[in-house]
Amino acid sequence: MRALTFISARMPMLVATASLLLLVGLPLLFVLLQVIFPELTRGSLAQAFSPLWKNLADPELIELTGNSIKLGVSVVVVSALIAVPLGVVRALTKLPGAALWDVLLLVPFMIPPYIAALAWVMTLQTNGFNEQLLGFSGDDLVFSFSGIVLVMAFNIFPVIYFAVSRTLGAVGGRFAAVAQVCGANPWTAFWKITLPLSLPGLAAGLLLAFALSIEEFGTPATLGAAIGFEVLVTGIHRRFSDWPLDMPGAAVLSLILVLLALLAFWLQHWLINRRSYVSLTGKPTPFEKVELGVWRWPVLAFFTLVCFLAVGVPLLAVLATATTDTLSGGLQWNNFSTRHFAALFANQDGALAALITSISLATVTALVTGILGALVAYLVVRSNFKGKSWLDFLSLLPNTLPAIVVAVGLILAWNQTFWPVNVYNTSLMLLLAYSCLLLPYPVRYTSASLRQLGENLEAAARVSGAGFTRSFIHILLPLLAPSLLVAMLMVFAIASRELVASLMVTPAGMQTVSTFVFGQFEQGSPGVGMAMSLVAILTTTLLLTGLTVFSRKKLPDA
């Protein structure tokens, strides 16, 4: 009886730990094992470390790593040049339509990067939309390193914009105003007071942008392939898609990519913690924002230009491609057609099946990550067991893992003969990949809500004889439901359009929305692909809009 009670009390911790080890620990472990033991897939431990030394001496590794760093740094610089001025103006001045600009600058998040890249190709290529409307093409720009950087920057800069604007908004102008009273001019007060206080938010935005840049697959694969520019992510994909497969080589490149991502997050942590940025009260205070005056119209023109390039051009290109009968017919009224949407809903090339597969997998992923995320968050925030810091680390580790590394790890882990069940080459691989990558969302949202809830109700339930399961389901879960639901909707939105893991682990004969769109372009049928993209973007936009409205109405203020 005592043993049963002990097992029952420890069961949540055991379930959470086992699930995290399966989802996060196992793929990483097999990447490391493959790096050390190249013959592991053949059941042998011979020639240990040989692929590591061989790949480290390969000039291609240096080239791919250098290209990834060069691309990541370039994207961060261009994104910062766009986002920092916008964020500073948004936070410190009386910007007309400020809330509307925030909504518009959220849209790039809803456009999958590979679709944005394809949209820019349709716009700037020879005989593209730009040449039809303005008389010149942009082949030299879009198919160049600068083009890759610009396309990625237009997709990633909102990360820095929101980090800067929200951080500066919290810091406010109170300290800068004090400096001006003491004799500093406005620029000196900004550079020496406001900007240093905003460094944590700015560093977080810049390093997150770098991490997103080096793990992005769609844009380098779409634009880089045309000019022979390859990075670590595309190199990993090539080793898994070209025959003969080079699993040890892919594992070594994956390890390098993980180390780069971890280095970025360590650098962010070091920058933030080497100095103290604590204000006296620790709370943001209202402050009088600056009037734009004569700068009003140039500022609005800059916001409009950025929104047009980041949001307008990709969406218009997607809409134009999806609604024209043939690309060669151009932008003519008599070339307008809905046949691509008709083909989509007639299940041409398995379009409807791909849509249903994505929606089904995204739904199950949201449920799995929601349940596991709530359990992990409870154990991390409420329990006192010694291993909870490792549980927290494992649950948030996917934030630093590129999707392609997770996919490589899953392939290496489950392509073994000793497992009692066959997971490899089934839809369960996709579920494992999505769950691993998106688990941090429910954990973060639920942990934040739990820290806002007192423990009195749970204590009262325990006094009344309720066990863990009963008090969790009947007391905590209803209180956590709003934030947990928001996190699950976020997981659904991202999982329904995920590309790189889908390309790597989708079983033969199955398609998702992203692999369908990617395949349509490779087969020369961009119309149906863009029709699918439009449906996916609209669905995601509606979901995230509903999520925003719901969270503002239901969630407690942080």
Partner chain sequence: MKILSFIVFIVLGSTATAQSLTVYSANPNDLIQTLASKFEKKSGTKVQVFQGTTGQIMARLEAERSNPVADVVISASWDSATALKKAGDLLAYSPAGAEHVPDFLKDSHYIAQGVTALALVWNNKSKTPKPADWGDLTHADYRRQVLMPDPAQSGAAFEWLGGMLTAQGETATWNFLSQLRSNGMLVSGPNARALNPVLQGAKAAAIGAVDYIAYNQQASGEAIDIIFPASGTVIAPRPIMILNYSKQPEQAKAFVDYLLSDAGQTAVANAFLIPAREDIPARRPGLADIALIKIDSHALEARRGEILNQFRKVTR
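Let's see the other form, the form predicted in complex with the partner chain, since the form predicted alone is already up.
So it's only the chain below, everything else dropped.
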């Protein structure tokens, strides 16, 4: 019996390992190879290491790395200034409409960053929407380093908000309550107990925000280009997509970017695992949340302001651009027009095909990462195989991989003549890129819920003669479904708007929503670009909501 289980479980293990090596290992391997062998793309191993020294001595490299770090740190600081107060209030007080604020603060994940950046430009520049409505412009602000930081912070701060509110919610009340029983006043309890205990969680949120901001492409490409501010990601993109090409240079910069992100995640890991003195293993006991009292109005005003800036302004600017006939006509009733939407639905420039491509690719990505993620999580949590920690590492590694590096790696890997199948210049490239980048979501969510599931059911299934595959599909998957579904929805949402990898690996004859929108801006049709963004944001939101409602009815509760 045991031997049988062993044999039948061996297969999934091999499948999982092979898929991970293909998805995650291969692109990284080729980036490394390119760093070492400059002539790799021409099928030669000549002049090994020469570009490495040349590129490491390039003064631009120091400037780009410095700019990336400066941007990352600034975005983290500003995001923290916005998110920490909000998160603390959300976790520890009786905030009116708490769930609603949580939902609203998820929306920035759905707005593609480059759309948000353009929306801010059209709002704040001289004679922009803001000046047309309120009479003043923010031209100097939006076209400056501070402008880039603010726009990015409004996109990224929810990461810190959710990290802070959840950690504090778990840590906060109990110990502080004990302290208060022992005579400390609420402020002392907060400063001396709650805050120190939540520091690791907070730090993890900050480092994640750092990693996200150094790998962001859309905002630096949109706003940075206007003021000559370049970071590693835009530097890689330029080396890789402008003539004359500099693949070795792009690979070296990619490596630096990965190292920076890895460093952030290593710090995060170190901080979290240091927290041995805190007991967080049990379920958090409910605690009495603080009444806001007279503070409720300023607090609500702050939440409203932040949501307005992070969600309201970008969406309103997108709506305004998409529904005005001409930009020079401005915000006038007689300038209202649906012609940009009409152009979309008349399939101008292949708009509908782009929408269908993005939705199908996002669906397939969600399915692939969902299945693979569940399998990997199961093997990591339940099996006794040696090397399962490697599996775990490989599956979470994409968290530290910037999208642009994955794209570079995939191009280098598949644009070779020795493969028996042709993957390069097919939509499979997009699927590989999205799956690699988004795999960590299902793995994370599933392994968390697997740890809560008892093993008796599986044992019962095996005793009754079911093999691994059968018990996995019939017992575990249905039980994991709710949390797996949430992760897959997240994958769907992000994959349907991914920009930088799409720009680089989309095959000839195909467009995704993001490359279509980017193209419309490049071709001087901002109205059509914004109309498409709006349709895409609405479509994904509706699909996600519909699917969630539908699945609530069909699936058992977690």
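Heads up, when I say rigid core I mean the largest set of C-alphas that superpose within 1.5 Å between the two forms. None of the values given here were measured: they were computed from a predicted structure. Residue numbers count along the first chain shown, from 1.
- The two forms, fitted on the rigid core, differ between the two forms by less than 2 Å at the CA of V423.
- With the core held fixed, the Cα of F210 is displaced between the two forms by less than 2 Å.
- The Cα position of E230 differs by less than 2 Å between the two forms after fitting on the rigid core.
- After superposing on the rigid core, the C-alpha of V294 is displaced by 4.2 Å between the two forms.
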